[in-house]
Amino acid sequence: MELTAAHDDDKLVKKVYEIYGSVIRERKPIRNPREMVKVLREEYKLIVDERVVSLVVAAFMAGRPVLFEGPPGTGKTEIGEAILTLWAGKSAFILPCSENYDEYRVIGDFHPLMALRYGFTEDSFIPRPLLAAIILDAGVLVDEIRRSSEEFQNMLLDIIDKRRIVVPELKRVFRARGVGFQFILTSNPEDIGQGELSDAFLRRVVRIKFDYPPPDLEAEIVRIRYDAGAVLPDELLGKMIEVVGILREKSAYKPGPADTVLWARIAGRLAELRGSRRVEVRDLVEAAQIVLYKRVDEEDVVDDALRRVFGG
C-alpha cells in the first residue's frame, strides 16, 4: 500500500504504512452478496451459502460486528477473513485471542529503548494491528473471542460502537475513515477451556451459527479444495465422509471439513509418491493415521471407524 499525500506528514500513520503496508494487499471491494459468493468459490475455494454472506453484509451496513459460532474446522476463520478482505478491498487483520491479550498488544505500546531516547511520543510508539486496521480502513477478524478477558471484550465493544481508538498517552483519537473497518469474531461455545461472553457483548453482535455440512456439501468442499494429481474416486470420498461422520458422534475430537480436506490431500500425495494415478484404500488409511489421530486415548476409535467403513 502507498501512503497518501494527506498523511505524508503524520509520523504515526507513516509508521503504520511502513510496518504493515507491504503485507496488505489491495483489490476492488466487493459488497454485493451474490458476486461475493462467486469470488469466494472461484478465488478462495470456499463454498459459502449466499444467505450467510447476505447476513454479514447487512450487519456491516447496519454498523454491527458479526459473531461466527460453531465447532472447529467448519471454516469460520477462513470464511471470515475472506469476506472482510472482499468487503474492504484490503487484506484483513487477524487477532488470535488469548487470556493475556490487552490494548497494548492490539493497539500499540512504547518501545522501551526508544522511549528513553525520545520520551513517550509518536517516535517511540509502536502501532499494533487494531490501530493499523482503523488507519488503513481494513477489516479485523478476532479469532476465538471467548479466550479473551472481559476487559478485552469491553475494549473492543467501545471501539466497535464508536468506530474510533483513543490513545491517551499521545492525546490522539483515530477515527474510521470509511466502511472497510468491520469486525468478524469467531467462537466455539462448546470448548470447555473458554469463558462466556457477556450479555452486553451478545447484545451488540449479530450471531451466525456454523455447523458441520451435510455429506453432499462436504464432498463438494473436498472436491473444490483437493489439489493432488492422483484421482480420488467418488466411492472412496463417500467412505471418508462416512468415517468422519462416525468420529463426530463417537470421539471427543470431532474432525471438521478442514480435516477431511487435509486427509484427502495427504492421501493423494501418498498415491503420487507411490507412482499411482489413483488414490487407494491404503493411502487413505495411512493418511488417516496422521490426520485423524489427535488424542492417544482415541486412536482405537479412529481405527475402529476405519475398519467399519473400509474393512480389514
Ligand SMILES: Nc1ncnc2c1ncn2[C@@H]1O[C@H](COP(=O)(O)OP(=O)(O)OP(=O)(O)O)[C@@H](O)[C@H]1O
Given for the second form:
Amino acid sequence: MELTAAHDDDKLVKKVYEIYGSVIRERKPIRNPREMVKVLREEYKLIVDERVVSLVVAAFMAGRPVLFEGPPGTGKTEIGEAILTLWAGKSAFILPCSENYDEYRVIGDFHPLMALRYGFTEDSFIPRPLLAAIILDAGVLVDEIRRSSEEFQNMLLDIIDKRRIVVPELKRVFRARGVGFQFILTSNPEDIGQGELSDAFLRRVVRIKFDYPPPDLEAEIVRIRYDAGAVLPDELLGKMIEVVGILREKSAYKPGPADTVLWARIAGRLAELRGSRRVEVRDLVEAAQIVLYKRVDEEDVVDDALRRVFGG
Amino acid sequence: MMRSEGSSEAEPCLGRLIDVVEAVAVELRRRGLHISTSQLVDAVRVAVNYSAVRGLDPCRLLASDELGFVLSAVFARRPGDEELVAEAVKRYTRERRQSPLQEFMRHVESDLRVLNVTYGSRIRNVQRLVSDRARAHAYARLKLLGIIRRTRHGERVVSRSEAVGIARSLLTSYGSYRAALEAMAIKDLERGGRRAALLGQELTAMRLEKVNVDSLLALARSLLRQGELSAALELAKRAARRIAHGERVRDVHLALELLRSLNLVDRDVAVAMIRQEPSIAVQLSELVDMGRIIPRLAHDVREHVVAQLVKSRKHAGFVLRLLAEGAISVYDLKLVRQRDSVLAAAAEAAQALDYIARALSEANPAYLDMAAYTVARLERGAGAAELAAEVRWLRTVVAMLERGDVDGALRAVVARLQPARAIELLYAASRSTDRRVRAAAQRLLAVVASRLRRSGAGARERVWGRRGHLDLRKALRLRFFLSGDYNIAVSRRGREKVVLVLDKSGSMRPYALACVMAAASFAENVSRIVLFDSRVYVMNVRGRLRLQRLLDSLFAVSFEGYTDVARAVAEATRAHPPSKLVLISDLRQTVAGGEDPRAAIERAVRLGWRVYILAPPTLDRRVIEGLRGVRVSLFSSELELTRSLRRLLQ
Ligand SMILES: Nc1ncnc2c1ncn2[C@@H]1O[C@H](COP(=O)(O)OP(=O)(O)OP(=O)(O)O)[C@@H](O)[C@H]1O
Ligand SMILES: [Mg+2]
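Having seen the form predicted alone, please provide the structure of the form predicted in complex with the ligand.
Following is the full complex, with the preceding chain placed first.
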C-alpha cells in the first residue's frame, strides 16, 4: 500500500505507511452483501449467510461495532477478518486480546532509545495497530474480546464511538479518514476463565450469534476447504459429521467446523501417504486420534462415538 | 425524533418499520430489559439500513422473521433476552395491521362515540354520564389519556390535532395504546386512583406489576364501592398473592379487613401477614386453622404469637388443643404469662429446657443447677399431671447431664427443639470450652453431614415428621433454603464454577456456617472452598463436597485469633483458571507483615478473576474503596447473605 500525496508531509503518517504499508494489501472494496457473500465463498472459501453479512453492513453504516459470539471453530475470526477486508478494500488489522493488553500495545509507545535521543516526540513514537488502522482507514478485528480488561474495552468503545484516537503525549488527535475504519469483535461466551462483557459494552455492539452449522452446511464447508488428493466419499463425510454431532452433545470439548475440516484434511493426507486414492474408514479413525483427542479423560467418549458411527 | 427521518407520510412502510422498532423497545423495557435511547436510535438505524442493503422493502422485512434477528442483535444482552425480543417482535408485526397511531385514534374515537361527543365538545353532567357502566369506562379512558380535560369552562374534549399530538407523544414513551393507557392508569393510582377506578373490569387486563400492593388494595376497595365486584375480586386476589409472597403492606389490619370480606385469606396470606405483624394472629385465628400456621413461623415469632393467642382468648383451651395436636410444643410457651396452672407449668418447662440448652452450650454448672431446680418445682407444682410426660423427659435429660452423658443429652434436646434452635444449639455447643460437649456436638453434626450428603432433591415438607421427632436433614435444608424465603434451586449444567472464600474468624463464623450449608446445596457449581482465619484451609470440590471435613475445619478453633484475608485470596486463586471468586469476609486483616488484602484482591482481578465480596456492614471499608472490577454487597443478616450467595451460586 502506497502513500498518497495528500498527507505525505505528516511524519507519523509516513511512519505508519513505512511500517504497515507492505503488509496491508489493497483490493477493490465490496460493500454489497450479495456480492460479498459470493466473494467470501469463492476467494476466502467461507460460507456465510447473507443475513449475517447484511447485518454487519447495516451496523457499519450505523457506525456500530459488531460482536460475533459463538463456540470455537465456527469461523468467527476468519469471517470477521474477511468481511472487514472486503468492506475497507484493504487487509484488516487483528488484535488478539489478552488481559495485559493495554493502550500502549495497540495505539503506540515510545522507543526507549530513540526517546533518550529525541525526547518524547513523534520521532521516537512507534505507532501500533489501532493507530495504524485509523490512519490507513482499515478495519480492525478484536479477537477474543473477553480476554481483555474492562479498561481496554472502555477505551475501545470510546474510540469506536467518537471515531478518533487521542495521543496526549503527542498532543495529537487522529480522526478516521473514511468508512473503512470499522470493528468486529469476537467472543466465545462458553469459554470459562474469561471475564464477562459489561452491560455498557453490550449496549453498544450489534451482536451476531454463531452456532454449529446444520449437517448439510457443515458438509459444504468441509468440501470447500478440502484440499487433499484422495477422494472423500459423501457417505464418509456424512458419518464424520454424525460423529462430530455426537461429540458436541457428549463431550466437554466440543469440536467446531474447524475441527471437522482439519479432520477431513488429515484423513485425506493419510490416505495419500498410504498411496490410496480414496479415504477409508481407517484413515478417518487414525486422523480422529490426532484431531479429536483433545483431553486425556475424554478419549473414551471419542472412541465410543467413532465406534457407534463407523461400527467395529 | 426518528419519525421525521423516516417521514411516515411519504413512505408508509418505512414509517411503520420505525414505529414497530420503537414499540418493540418500549415493550422490552416494560419486560425489564434496559434499553437506552441511543440504543433505540441505533436499532432504528440498523433496521432501516438492513432493509436497504438486504434489498427488502421495509414492509417485507416486517413480514419476514428477519426483523427479530436484527433486533435481537441490538437489544438482547443476556441469555433469554432473545426470546423476549422475538416475542415482542411477533406481537408488533403479525398481530397488528394498523400503525400504533391509527390504532390509538381508533380507540379514542370509539370512546367519543360512546359518550356521544366529538372533538372540542363540552362535557356536561359528569355524574349522570358515569352512571352507565360503558360510558363510565369510556370517560375514564379519555380522562386518563388527557383527551378530556378540565378547563376554566368545565370539562372539554381536546381538538383533533391536539389529540393526535397527545397520541404521538404517549406512543413515543409507551409504544402502544394499551401500554399508554396502563401507564396513565398507574400514574393515577399513585395519586389515589379516582379515575382509574372507573375503568372497572378493564383494569384486570392490565399487568399492574409496578403498582404497589397498597394501591392495589385501595383500588379494589373503591371498585367494591362502585359495585364492580368481579374486578375488585380479581385485583384483591392479585394483592393477596403478592402479600403471600412477602410483599409488605402499609396497614396489615386494613388489608386483612378487605381480604377477609372477599374471603381471600388463606394460609399463605395468613403466614405472611403474621410475619409482618405478629399481633394480627389473634384476628386471623378466627379465619384459619392456627394449628397449620404456627409450625411455619420462625421460633421467635411463634413464641409471640402463642403468647398473644393465650392472652386474647383468656382461657387456655385453645392453646392446649394446639399442644395436643402437636402444632406447638411446650417449649413455644416460654413467653406465656397465665394464671392457668397448665400453661404456667408449660412455660416453666420451656424455661427448664432453655436452661438445659445453656448448660450444654455454655459449660456453666449454674445452668444445670437451675434446670434441676426448675424441674423439681414442676414435679411438685400444679399442672404436673397434664405435663407428666414432658416433666419426666426433662428429669431424664437433667439426670443424663448430671451423670455426664453429654452425648445422650444433646441428642435428646436436639430432637426436641425447633429446627432453628436445634442447629443454633449444636453450633454453640460445638464451640463450647468443654471438650466433651464439643466432641458430642461435632459428632452430631457429622450425622447431619452424612444425611445431607445422601439427601436427594428434597421437597418442601414439614420438619416434624413424627411428633417430637426432628429430621435433621430436613431441618437443615429448611433452615437454610426452604423456610419461607429460601428456595432450593436446581442448578443448570455447564455453568461457570465458583470459588468460595469464607472467613471463619470471630464474628464471621455463624455466616460461614450458613455459607457452607449453601455451598453443600450447590456443590456442583463450586469448584473450591477456602475457609480461613489465621490458617487457610483449601478444599477442591470434585463432584461431591466433603461436608464433614468442611465442618471439622469450620469448627476447629483457632488459638491465634488472627485473620489472614490476603493469603486466603492468594490460595484461592492458586492453580485454578480464573473464574468467579466469592469472598465472604469483613476484610479485617489482622496478620501483621503479610500482604495487604487489597493488593491480593487486585492481583486476582488482574489475573482475570471476577471478584464478588459479600460483607457485613462492619467491614473495613478502606480495603474496598475505589477497588476496580470488584462487586461488593453488604448483608446484615444470615438470610440476606444466603440470598445473595444463592444468586451467585445457582
Ligand atoms: N462458515 C464457514 N465457512 C468456511 N469455513 C469455516 C466456516 N466455519 C468454520 N470454518 C472452519 O473453521 C476455521 C475458522 O475458524 P476460526 O478460527 O475463524 O473460528 P473461531 O470461531 O474464531 O474459533 P475460536 O473461537 O477458536 O477462535 C476455518 O479455517 C474453517 O476451516
Ligand atoms: Mg477465533
